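A single chain, nothing else alongside it, follows as C-alpha cells in the form predicted on its own.
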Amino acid sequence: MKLFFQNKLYILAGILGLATSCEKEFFPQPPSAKVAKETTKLEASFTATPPLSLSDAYWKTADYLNIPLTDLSKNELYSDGFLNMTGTFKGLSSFNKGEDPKVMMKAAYDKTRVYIYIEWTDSDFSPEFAASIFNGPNDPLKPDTFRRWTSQGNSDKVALAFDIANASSATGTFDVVGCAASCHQNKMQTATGSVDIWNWDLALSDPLGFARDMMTDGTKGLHDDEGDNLASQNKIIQGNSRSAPIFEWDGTQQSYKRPDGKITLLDPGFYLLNKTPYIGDLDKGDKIYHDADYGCNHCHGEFGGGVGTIGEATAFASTGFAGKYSRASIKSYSASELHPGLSYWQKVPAANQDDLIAYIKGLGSIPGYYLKDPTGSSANIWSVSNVVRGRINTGSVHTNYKVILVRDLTTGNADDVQFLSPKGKSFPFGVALMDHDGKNHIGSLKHLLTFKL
C-alpha cells in the first residue's frame, strides 16, 4: 500500500511537471517591464505613436545620455546698448548659480519625425531679449554710462549644431571635433561647409511652439534659415541698440495656437504678438512725469522705483511690468477712484497723456521683439516645453526645463541636415546652453544621435 502511494505521488508530480513547461511552452512570461537606462550616446528608438506630450508613457522609460558640460565661451560682451544680457558670462560658474544644471538628453523616431527630449536644471527665469528701457540700469560689466534707450536683458536658451555638409574650421571637421567647427577666427562661423542650429530660445521661439532654425557657413557666418523667420526687432532704427520701439502691446489677448494644436497665452509684459503703434513724446512725458506740482515721481520714484519723496507706490521699472498694460487701461485706471494719485493725474493736461504713459512704459521695458508666423525653412521645427507663459513673475520659483524638439526626418532644404533613412545610422552633434545670455554658453562639443533598428 505504501508504494502504491508513493507512486501516485510520483506520478502527480510528473503531471505537474509536464503541465509548467507546457504553460511556459505555450504560455509565455510576459516580458519584464523596461526601465531607463543611462547611454554613451543619443539613442532614438522607433515608435509608432509620436511622443508629443512632456508626458508620454514613451519618455517615461526611454534610455538617456547625460551630457556633460564644458566652458564653450565665456567673458564675451555684447555690442554698445546692450546692457545686462551676459548672465553666463563667466561659464559654468555662473550658469544655474554654480550648481550642475544636469543636462539630460532622450530621442525618439517614426516614419516621418524625430523627437529630441532635452532636460536641465535652472533656478531663474529668464524670458525677456534685449528690452527696450528708458534710462534703465546700467551693466556692471561694461562702462556705459549713457542714458535714454538701451536694449536689455536676454533669455536662456539651449541649441543643437548638426553637420549639414562637410564643415570645418581651424580645429577640425565637425565629424571629429564637433560643433567646435562651427566657429572659426572667433566667430561663429565655418571655414568650409555648413552646419545646422535648432535654437529653442525662451524669448523669441517657445511662445509660438517652435525653435529657431538657422545655419552658419563660411559666408554668411550665423543666419536664419530661408523664409519668414519668428521674430523681428522691435525698433524704429533696425539694428540699433539706442533706439526707441516702434510698437507696444494693443490691449487684446495674446492667444496662440501652436503647431502641436495646442492653445497658449502670451503674458504682453514679454511677449509681444497683437501690437501697435508706440506713441508719445518722451521729453515731453519726462517733464510731466517730474513735474513739481503733480508729478508722478512724488510717488513713483525719480526713475520709477517706487519710492518718490512722499509716498510709495507701484515700482514701474519692474522688467515686464508695465508692458502688461495697455494704455487705455493705464489710462482709464489712473483716472479711477482706485487711483491713489487721482488728483496728480487730474492735473495732467489731456494733450500729454500719451507723451507721460510713453515715458512710463520706457521705464519699466516694451518687448525688444515682436513675434510672428513663420514660414519655409524657419517653421521647420517645432517645440514643446513645461513653461508656462500666460502670466509671468520672474520672481516666482523656477527649478528646471523639459523641451521637445521635433523635426521631419528630411526636408529637402539645403540649409538643414538630413536624417535620410536613418535606420542604424548616427549623426553627430553637439550642446549649448545659455542662461540669460547669447553670447557665453556651455555645453558639450561631440556627441552621437544614433537611430536604432
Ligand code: HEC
The other form holds:
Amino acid sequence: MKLFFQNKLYILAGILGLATSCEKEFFPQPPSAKVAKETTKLEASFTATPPLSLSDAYWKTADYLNIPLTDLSKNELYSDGFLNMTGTFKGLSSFNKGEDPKVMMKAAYDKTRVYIYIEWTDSDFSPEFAASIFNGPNDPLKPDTFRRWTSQGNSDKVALAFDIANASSATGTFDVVGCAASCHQNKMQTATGSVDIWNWDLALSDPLGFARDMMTDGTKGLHDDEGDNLASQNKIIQGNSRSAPIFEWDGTQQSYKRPDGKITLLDPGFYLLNKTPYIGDLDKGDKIYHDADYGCNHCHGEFGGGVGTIGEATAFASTGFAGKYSRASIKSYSASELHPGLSYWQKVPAANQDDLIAYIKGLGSIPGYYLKDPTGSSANIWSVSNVVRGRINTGSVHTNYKVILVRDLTTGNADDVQFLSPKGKSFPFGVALMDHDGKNHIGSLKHLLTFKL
Ligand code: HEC
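Given the form predicted on its own above, produce the structure of the same protein in the form predicted together with the ligand.
Whole complex next, starting from this chain.
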C-alpha cells in the first residue's frame, strides 16, 4: 500500500517535472548515443584516438556532408597515342554510368593530424593508368588509328583543393569561388596565389598508401610537391605515349608497407614495384608468334584474343594478364607437360624466346608507371582505403570507394595548406572526382572544412 502510494507520487512528480522541464532531476537518463546527422559544412570533431581505420567507431557516428555535384570539365581528350582514358568525357552523364555517385564526406582531427573521409559509388573499378599495349584497341572518341605502342586506360581518382596563399583567377578569390580560383585560361592554374591539391589515385598513389601531393600556381601551373614523387612513367622516352616500356615485373612478390604500418600486396598485372628491364625485339617476337609452323597464334589467336585456327587458349590480349607472368614463369609453363602447346614452344629458337615474350607481354599490358617511395613534401598525405590490391578482378562488379586521407595539421612546407591552431577555424576547399579519367571531372567548387571546438 505504502509502495503503491509512493509510486503514485513519483508519477505525479514526473508529470509535474515534464511541465516544468525538470524531468531529468526525477528520471535521470543516460546520455543519448550520438547519431550521425547531415551538416552543411564538413565538420571535423576533435578526437583523442586517431580514426585511422575505416572500421573505427568514430566514423560510424560522425556527422556527414553530402556533396552536390556539377560538371567541372568535360569533352577533354588526351594527346596523341593516349587512348581510352576519358571515362568521364560527358561529365555527370558518364561518371558511374550516369547514376548519382552519392559523394559523402566526414572529418576528424587530433593534436597533430586531420582525417578526411570520402565515400562514393563507382560501378566499375579502373586501376591502371596509361598502360603500354602493343597493337591495342582503338579509342572510339579519337581518330588516331596508328598502332604499335600506345598508352591506354585510366584510373579512378578523387582530388581535394585547398587555398595555400590567396589564390585567385578571373572568377574571384578561393575563399569566394573555391576551386574556380585554380582554373585560369582553361588550365588547372591560378592567376595569382597558390592552391594545394590532394590527388588520391587508384593507380598511382593508393597502392603505396598515399595521395599524390600537388600544387598549382600562376607561374608553374599544376605540379608535384617537392621531394621524390610516388610514380614515374614507365617509358623509354618520358612523356611519349608511343614509346616502349623500360621495365617489367621481376617475378618477386610485391609486398609494401604503407605509412599506416599495414602491409599490402600489389597485383603485378596493374602495379609495378619490383622491376627489371623489359627486354626483347618485338618485331622478331611478332614473326615468331605468327610462324606458320610453330606460331602461338594457332591456339592463342592472331592478336592474342584466345581463339586460333586449331584451338582455343588463354587470351594474352587482356589487361593485366601479361604482368601476372614473369618471364621465367612464361618460359617454365610453356615448356611444361601441362601446356597443350608444348611442341610449338620447343621449336622456338632459344635465342628468340625473349623476343617472343616481349611480344606476348605487349599484347597484354605493361603498367604505364612504376611506383617508388615518396620523400619530403610528396610524402605528406597518407591514404587508407577499402581497395583490394593483391589480386584485381576488373570484371567483378564494384560498388563504392571508402577513402581516408590523413595529413599533419601543419607541415612547414610552402607547397602545402597549413591548418595552424585550427580549433574554431574554417578552411574553404573544393572536391573533384574522376571515373576512369584524369582530365574530365565532376565535383563541387566550394565547401568549408570546420574544426569544431
Ligand atoms: C596447340 C595449342 C597451343 C599452342 C600452339 C600454344 N598454346 Fe599456350 N596454351 C594452350 C592452352 C590450351 C592453354 C591453357 C591451358 C590451361 O588453361 O590449362 C595455354 C596456356 C599458355 C600459357 C599460360 C597461360 C595461363 O593462363 O596460365 C602460356 C604462358 C602459354 N600458353 C604460352 C604459349 C606460347 C609462348 C606459345 C607459342 C610458342 C603457345 N603457348 C602455343 C594451347 C596452346
